[in-house]
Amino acid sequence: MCGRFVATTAPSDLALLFDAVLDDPFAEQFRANYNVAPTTQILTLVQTDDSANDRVLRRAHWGLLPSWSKDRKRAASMINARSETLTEKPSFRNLVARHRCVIPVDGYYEWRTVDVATGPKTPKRPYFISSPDGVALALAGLWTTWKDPERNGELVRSCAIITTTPNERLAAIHDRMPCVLDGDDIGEWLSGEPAPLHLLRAAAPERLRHYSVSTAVNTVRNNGPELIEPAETTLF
């Protein structure tokens, strides 16, 4: 899965990187975040309806809120969507055709669960996973809108990151990884018809680097560049 990530690239730089327009005042409030947690407001990249060539960066609530949700509580459990069942699950199947997005991240954290005995005194070892060149990753996602009944029907845009089975390197850490898009695949994912589900595959092993980091990232209130510094020791 993908339960925490890093977002430090300025929105203006993301707009240049992804050939997009910034269409949200949220961008003006941007602060580098080294520990982005579920239910946070994040930036997403979408294709607008009025032009096949117009990409827009705009905010969304991380954690999908289906239109039938009674409140925001459901979002925390819907931060990821499994690629294998997108067209089967009621929460996702109606979004695949027209509500695809990209979530830009500078890297994400994963906690090792493979061949490791954990307990109260032995917390899971976190790893930071990113592009070797440090450039932001484009993660495949889905988005939707929801009317908040507790706020006079305020329209809330929300999203989920799509995950798949991992490549052989990352499989040693966890049994899931986010779907990373590159090059022309980004445009195809945003606007291709029918939905290009063949793009939802594991990234090649050399596409990503990973190393263990401090368990300080386990606490959401910790937030700083020290979180992505390599730990003194690593398991492999």
Contents of the next structure:
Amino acid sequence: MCGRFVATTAPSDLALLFDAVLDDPFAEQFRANYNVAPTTQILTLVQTDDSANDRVLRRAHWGLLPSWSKDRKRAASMINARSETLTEKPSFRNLVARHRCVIPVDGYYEWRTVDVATGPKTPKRPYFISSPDGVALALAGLWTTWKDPERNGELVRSCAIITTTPNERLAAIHDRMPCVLDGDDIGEWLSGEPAPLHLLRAAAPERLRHYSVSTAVNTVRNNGPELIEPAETTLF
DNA sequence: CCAGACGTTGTT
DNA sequence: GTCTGG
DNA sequence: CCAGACGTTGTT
DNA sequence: GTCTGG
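Let me have the form predicted in complex with the DNA next, following on from the form predicted on its own.
After this comes the whole thing, all chains and molecules, with the earlier chain placed first.
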């Protein structure tokens, strides 16, 4: 799956990379984040209706809040959406047509849950997965808005990252992975009609690299470039 | 009709 | 909001 | 996703 | 065990 990630590329660089504009002056507040956790504000890339500068980078809370939610309590369990059931689930199916987005990340963390010949008592180890060249990845997502009753109906944007079955290499670590989009697929995902669900597939093994990192990443308050330094041994 | 769920993951 | 279960 | 709390009262 | 916070 994808439950923790890295966001260190500056918004202005993401705008260049994804041919987008920034929709509010948050660039000044940007700080590299090596430990992005659910419920925090992240950047999403969306295609807006007004065609002038129609690709926009804007903030959203990670953890989808359906418009009918009573409170934010369950947002943390909606950080991912299964690609296989996207069009069936009440929380997601209405968003597939016109609320698709891309979540730019520099990489994400995965905790190994598969025992590969090491026995069942192996301690859980975190891995960092990214592009081999370190360039930001475009993850497929869905977004929506919710009116916060505790803040006078203020609109809250939120999003979820779409997952699928992993390629054969990443299957050694985990049984899910986020859907990565490349090249023209990004534009197709953001504006294609009907929704190009065929793009929600596992990236090829050579598209991503992975290596084990320190368990320091487990604690959310730890945050720095040391979190993505390779640990002494990479088992896979 | 009303009440209650609406999600993913991992673990047992 | 909308669907399912009772 | 993992870590950490999980409680009340009264006093500072 | 289960929920909340980050």
